[in-house]
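Presented below, as structure tokens, is a lone chain in the form predicted alone.
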Amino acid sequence: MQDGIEHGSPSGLKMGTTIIAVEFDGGVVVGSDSRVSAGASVVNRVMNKLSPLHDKIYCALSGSAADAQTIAEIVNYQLDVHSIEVDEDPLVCSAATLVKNISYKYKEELSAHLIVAGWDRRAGGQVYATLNGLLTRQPFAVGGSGSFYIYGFVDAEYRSDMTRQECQEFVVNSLSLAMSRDGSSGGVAYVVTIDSEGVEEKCILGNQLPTFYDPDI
């Protein structure tokens, strides 16, 4: 599997990104960086890797840009049809299952890893990791090449009783750390907060991200 966003790369080069999602009581916070690279070249500095699957369900994209976006668009269409058929909003688990089924069916052809997160009337805020047919609900999930730099941080800083604001800070701090260490992650930070009231989207510019110790400064 490739751990980042790949843009038109026929050679199958390994690309980078950082995605993260975390649950709080009543909702979820999802975040990503914005850099799209092909080899050593940055081909898009501000791609939004948080794609809506339905009104209150989002996915965070990593892997091949074309593959990940295609999966998101297919699932978005299928959820729209499903919601019309049942005359109610779809469940987050249903969206994650659709992503999982596509990922497994085409695991030899596609190179993409999506984190699915959202809110529904039955189970509230939920985060699901999907990878080559895997489907598991987690209190938080990270992905992409930048995730390797922050596993220690998220394991140490995560708390199950975090508030909405604390989760937002947790996501932004995690992204900032990953972007400062991983050369394949960068740009701006996109953050989406989803709860029963709706969706809040934020874009945090690079010069507005929190800073941590850097021996070069």
Contents of the next structure:
Amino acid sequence: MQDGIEHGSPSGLKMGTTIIAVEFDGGVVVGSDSRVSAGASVVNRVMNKLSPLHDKIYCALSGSAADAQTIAEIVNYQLDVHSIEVDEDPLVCSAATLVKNISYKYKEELSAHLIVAGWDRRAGGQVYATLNGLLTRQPFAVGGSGSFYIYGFVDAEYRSDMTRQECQEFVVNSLSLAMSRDGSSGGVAYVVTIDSEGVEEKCILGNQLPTFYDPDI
Amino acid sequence: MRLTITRFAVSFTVIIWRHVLKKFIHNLYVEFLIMEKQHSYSQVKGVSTGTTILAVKFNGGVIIGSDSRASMGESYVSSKTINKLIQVHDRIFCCIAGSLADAQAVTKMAKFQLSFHSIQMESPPLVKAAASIMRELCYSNKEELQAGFITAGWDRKKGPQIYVVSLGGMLLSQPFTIGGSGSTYIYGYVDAKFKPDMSLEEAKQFSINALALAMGRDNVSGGVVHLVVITEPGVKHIVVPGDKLPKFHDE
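Next block: the form predicted together with its partner chain, after the form predicted alone:
First the chain shown before, then all remaining chains and molecules of the complex.
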């Protein structure tokens, strides 16, 4: 600890992260940063943490990179099987339940938090948080180490009647604020918008992110 | 001849004695601080201010604010309405984050030294002087102490100022600053919402909103909001009780 390097068990890849998902009337917007760190070094600065579970269902990964990716792959497979069995597109609630089942059953071994968000025909846009094995539907959800710094901001700025455009701005602003304060979040911002028409993926480069007042400049 | 030797012996003794006395008093003072700290170890975890504190500079003054909860361990609230804004001089206030015992000991010491200093200088002290005294105390006792301070006030030389003294003793001047355990949740909010040169009303609303948001998310911050507005004409203490705090979307 003295020389700034962490000794002891080798630190796995951690996605100290900021992830956020917001529901609007007709769809959802999901966003994440792109930094993967191992101890003090950044091993991937452009990782896309928004992973598709199905055509219109995405999940945002945070926590241990290995655990989160594995959960996403397993659920992707299970969801494919399920959608063949019922012969239609799966519900977001089903995807979230599958994620929750794995998170809960292996809660001692795993340390990953996935936010599941998507659009389905029955209930429109939905966001589910699955922290530690709980399943809850929320109008918006934030997660990852960077989320602590923006709790105040999202509490103050979220409104339930935002349009698609306003939601995207809200997500990008929140990610930018978190990335500027959290050492484990950074890089570019990935934003995915899902609605009845389809899926729109956007990548916002570091120098195009919104900036805020900085007293030292 | 004997007279000279006697005189020499006396002055020699006096010099040694003064030196010893100074050391003795200094040791007493350090022991005083250590004693305070050890005393807080004897309880479960001591009274600590899991806290949210902030200070904002606006056009013509500063606002310094805090919540009002003091907790022991993480689950017992030992006081719902403690005032963490300590007046160290007429127009200089401090707010404390960290161990309450350490903070009270340091601010008591600083208040004494500041009043002595202002008598010597025959004028009200500079805010920077107050902050430097805190910094001296924090830096030289950094092993024993566990408290960070925000010092804010108004003086004739530089007007409204805010200084933050962090845990190890770094001194920094900023247009606004937040501290305490609850501050992590509002970094994003204050980064987005702060504007330089706000009016008094805007600054008040900014502080109340920020503190309310932090108190809503941090379980060791809560109670009422204490605000002190420091301007050239004087000092005003405002208390915003829990039911008058702004509500946000999920409340």
